[in-house]
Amino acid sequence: MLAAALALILAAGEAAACARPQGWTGGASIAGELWTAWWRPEPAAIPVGAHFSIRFRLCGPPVDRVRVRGWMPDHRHGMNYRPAVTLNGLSGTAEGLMLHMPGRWRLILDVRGAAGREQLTAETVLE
């Protein structure tokens, strides 16, 4: 039990000290308690009403599943599409996102693993 607690503490420290992935330009980080995510959209400027994808890299304990969704808090609705997420260890891609109208959006990464569950949230404004 002590070993498991120590592993979580070390993983949380690793998440807090997450460096930009080598070779990445642009993008942003989202820090949580268990995980930190670096993410970047493709194309670099998120289009309104057109499909795009994001690449992400997590720092922290092992991950079992990541779901990605968009939420528009001012209108209290999400996207009309469910993106497909491909996960390879702590790296992944979410394809098929579409933010269908201008305004303030939240990009939410719902991360799950043996260490727990955490929602990492970034905010963007589309014009």
Second form
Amino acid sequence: MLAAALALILAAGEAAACARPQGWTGGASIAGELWTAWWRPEPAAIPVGAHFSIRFRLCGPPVDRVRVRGWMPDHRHGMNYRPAVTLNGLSGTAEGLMLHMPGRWRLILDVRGAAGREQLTAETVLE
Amino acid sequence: MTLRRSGAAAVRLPALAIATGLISGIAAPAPASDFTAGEERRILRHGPWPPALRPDPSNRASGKPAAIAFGRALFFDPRLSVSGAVSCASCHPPDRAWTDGLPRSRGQRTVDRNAPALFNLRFNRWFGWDGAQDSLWAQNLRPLLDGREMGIGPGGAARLVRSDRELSCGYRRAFGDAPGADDERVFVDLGKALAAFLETRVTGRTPFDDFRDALALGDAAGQARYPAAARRGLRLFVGRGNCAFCHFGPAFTNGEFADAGVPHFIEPGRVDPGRLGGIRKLRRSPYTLLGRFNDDAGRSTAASTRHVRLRQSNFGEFRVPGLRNAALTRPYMHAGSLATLADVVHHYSTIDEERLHAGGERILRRLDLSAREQADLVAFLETLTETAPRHESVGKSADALCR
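Following the display of the form predicted on its own, present the structure of the form predicted together with the partner chain.
Entire complex below, previous chain first.
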């Protein structure tokens, strides 16, 4: 129990200290309790009504699975497309996203690992 | 396992948020405008028009003059129907804005849906009211397969092309080889030639485009030429009316699907499932961008097909149509249930939210527009009509293909 708690504290500390991935010039970070994610869309400006991808890099304990989804809180609907996530350790790519309306969107990384599950949420407004 | 949900993080996205405003070519606000800066940004994203045109990589005939000529001949040829009496142009006459004016169209028999006007199709992601097709060439095969429309099928179509000297010659010029023994391959190629022709149907400039560009340039005199009622309607369109969430971008559609609150019943006891049925058909079809008939080995345009989600909330959703030339294409909605643009605006103004199969969505709301506001919205929609329409001469036949 103590070891698990210590691991969690260390992981959280690592997440808090998460630096921008090497070689990245843009992107944004989302800090959670277990993980911090750096992510960036490709293309850099998220288009309305066209497919885009995101690259992400997590800091924190090992990850078993990451799901990526979009949510439009004002309209209470998600995306019409299911992104495919490729995970390589703590790095990954989600392909096939599309935000099909202008307005306020949440991009949600649903991260799972032995340490727990966490939703990392970023918000952006598309015009 | 515990679930922790972080709050919406204070994401550092200034460059992104600004850049999203730049993707549609937005220029500096025009000082002479009476629109707010936010309204101007929303107006400017409906242009410029026309957009740049690129060939369809899934169709090796796309953009080729010989294929366009062959497709034109096929479009007007009634021999592509089992009765020999119905051509594509029967339901999509060019001199009536490429639609027949009927609520539900009639080929060999009456069908369940309205015949959409055939312009600006090259900008679509999905085709048909339910989006059961993911390419223009696949969409062109659907009426040839449906016995209520033309129904000739792969065997009949391939035999016709192989046996007719002019059609055979047109095929050879379009595709480089004589029609082969594989009926299905020849059949799909007819869809591709028809697509090459229909891709050329792009609507012309409109009064709205002139206003939009004047706004982008800060040209006060150009802006002043736009009628006052249309300006008021445009403000509603990009603002309180919430129209531009779905009718987004230069073509005035986001290319997706919505439940517009119109009846789903085709007749008592028979319902049109809309997008729900469309995705199911797409997944069963051999004629998709993921199949063997895609000419693009890299499947570069197949992302939507690969990633599309099927959800129960797709029931009763239909494709959001583009609004350019909408004033010419009455009646409206997927089964032609609304006769005029005024009826459409009135429908959204007084929409019965109880009828929506929205699954919790909150997009459409009763607007309670005044009579003047409704008239203003119609006035705006009428300014999306091209000022110099290109009329296709009816009666082009295969005779001229190879002379």
